[in-house]
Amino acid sequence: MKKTALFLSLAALGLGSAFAADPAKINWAKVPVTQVPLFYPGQSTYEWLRSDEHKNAAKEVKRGDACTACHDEESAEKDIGNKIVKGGRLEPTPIPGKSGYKDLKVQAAYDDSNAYLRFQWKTDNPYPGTEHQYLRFDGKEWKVWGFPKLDKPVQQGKEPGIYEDRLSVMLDDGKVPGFNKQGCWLTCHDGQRDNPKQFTKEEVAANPLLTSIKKSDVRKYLPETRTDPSNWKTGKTVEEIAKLKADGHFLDLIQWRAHRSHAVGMADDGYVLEFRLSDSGRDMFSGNSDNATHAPKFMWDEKKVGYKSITALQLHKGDHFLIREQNAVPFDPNAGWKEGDMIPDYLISREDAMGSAADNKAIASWKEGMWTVVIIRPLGLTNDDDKALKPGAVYNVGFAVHDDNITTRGHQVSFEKTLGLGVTKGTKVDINAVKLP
């Protein structure tokens, strides 16, 4: 089976002219690095923060202080993500082997044009995350193959666990109240996926503002956009959320995914407002489900490949990228499909990504169980929906890694930060990109 490289170069992707310096050939060893602690979080939403169970601290997250005004030892994200993987009120259903803490390691750099964002992090499988769910023969049709950790058909060991790996940078230009002190839990939830009061598609479908945004389901959100900042259920109206975006109240959200990014150079850009949004435009993927057929849209060119489908055999042994411009084409249904047969169920296309939520760029290779992912993000973007970069400015930022096949709340996260980009000696910030030559 032919494999794709791992290590995906700008010169490789056709995009070396896109960038005043090359990510690749950046003397990263000159770029200071920050050790950025990650821990597992369970169900610590935003609820729970505030509530009695969070003991000792319920009064002083309401008053507004910050989370590391209370954590503030130096190995506090470790004691935490140990004790929360191993089960207890904050994880009803803990995962076998799964690490409770991580290092991330973060270097930051800009010249004229952009931004760079490079992370190192050590993966708890020993192969790349780079697969995602399949589409599966059974012998009669075609169906979804392979779910996150935490879904109950992995739970129940009727399915394997299967999900792509992910870095993700939440980025507030302090606009947002209270994300400078208490980070990405303010856009996590009762009622979101595999978390407590897990929403009901009843409850979704007859909740205004979801249904007026066409959603079926309940993610991230700022607390800013109810009427009771506890309750995903009392949204604010469209016109009033409208506002909160033009002023500027919402969070950019970078996401670079190890399948339905990664392949083609890319990180998806998106934002958290109401709900977890994409930028306007197009992204990088897209689903390869018949809505009426559940068959394929595409598979893969044998011409090219060496093969139209993959079995489970082949999980993990290569890349299994299906990309709409280089090696994709249309599903035929007469070509002799045999059961165990598994095709992406996802199609991905750097052609096709456009507008705002093509903006980032990056480029990454995984090497002897680390990730070397480098984000490219342009300086000063004017889209209603981005966070604009600029030389001399600090950003609140979190960070966090989903790994071993799982999603949701089953990532590692930071704790607030700062980011500055050249800022001066007497500012102080957690990373401080340096300027290139």
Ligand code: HEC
Second form
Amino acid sequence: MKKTALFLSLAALGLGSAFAADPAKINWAKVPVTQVPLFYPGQSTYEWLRSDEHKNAAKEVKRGDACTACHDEESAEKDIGNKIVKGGRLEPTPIPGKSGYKDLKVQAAYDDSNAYLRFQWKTDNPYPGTEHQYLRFDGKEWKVWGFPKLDKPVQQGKEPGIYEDRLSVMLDDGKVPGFNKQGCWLTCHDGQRDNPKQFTKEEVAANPLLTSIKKSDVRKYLPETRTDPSNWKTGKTVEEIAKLKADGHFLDLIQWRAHRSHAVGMADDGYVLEFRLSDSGRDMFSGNSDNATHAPKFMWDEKKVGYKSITALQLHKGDHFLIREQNAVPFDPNAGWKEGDMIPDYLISREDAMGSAADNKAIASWKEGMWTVVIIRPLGLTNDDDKALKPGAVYNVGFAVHDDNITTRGHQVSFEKTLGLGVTKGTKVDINAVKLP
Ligand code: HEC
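Form predicted on its own done; form predicted together with this ligand now:
First the chain shown before, then all remaining chains and molecules of the complex.
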């Protein structure tokens, strides 16, 4: 079987500016490394942290104290993650063999055009998580095949766990109250997917805020977007939320996705406000399932890659990206499909990505059990859904890795950290981006 080759020239990445460094040529050996411990948080939501279950800490967390004011032991992340991941009050559906802890190596640099954020971590599996869900022909119809490991069909052993690896960065420029102390936990609430008291369809359909923004589930939100931060149903008005956005009260959320963005040398660009939203413009990925028939819209171009579809036997053997402008053709319903034929559930396209959603590029590779990902983000973005990165400034950041075929809360996360861009020696930050020569 032929492999789909990834050719990522500087021009293809859109980084051809005379002032930009060639990210492939940055000498990372000269850039300081910060070790960021990541741990499995289970269902430690905003609400749990403010409850009596969080022993003797509810009052302090409500008051706004930093997590690390108490969780300051050297092994804090390791201890919490390794305990929660095994199951218990904060993890009702443990994943067999999942690691509770990960070391994330972080390095940062910048030049006159871009910031370069480099990440390295070891994967639980002996393969890179570049596969995502498929559409599979069952002899009659095409159905989604493969699910994230916290989903019922995988928990019950009816479906394999298939989901892309991810590296996420949540970033605040100091305008989101409390993010500098409690980081990502501001956004993680009861009612969300895979969290306690998960929403029902009826509840979402009856909710004025979510229906007005055309959403059918509950995802990350900032406390300020609700009249009662602990109750997702109490959303403020769309006008009030627009005012929060205009005042910069939102978080940037950059996600590098091993299937849906990596295939075209990008990371996606989103933000968290009343929901986890995509920036304006268009993402580099879109659903490949036809709304009416559920059959694929595109299949592989046999002339280019040697096959129209794969089967489960090819899983984890090479990359299986379906890229519109490189290796895809419109789906042919009469191509003699057999039971077990599989086509990706998502179509990827560098050409389709546009606007603010297309700001972040990325170069990544997986070698001997380790991902190395460099995210490239232009400095000084002026879109109303971006946080502008500027030399000399300091940001509050949280990091997360989704590893081993999982989504939602099944990640390993960091406590809040600080990222500076070339800040002077007197300013203390966890990660200081160095100016490239
Ligand atoms: C006032 C001190 C204090 C603060 C502030 C605090 N915690 Fe805790 N936390 C504790 C204590 C004490 C425990 C209980 C440890 C135990 O039961 O072994 C705990 C337990 C936890 C646990 C469960 C660990 C387990 O073993 O089940 C998680 C997760 C957690 N905290 C996360 C956080 C996060 C996230 C924040 C910030 C939003 C935070 N904590 C803020 C004191 C604190």
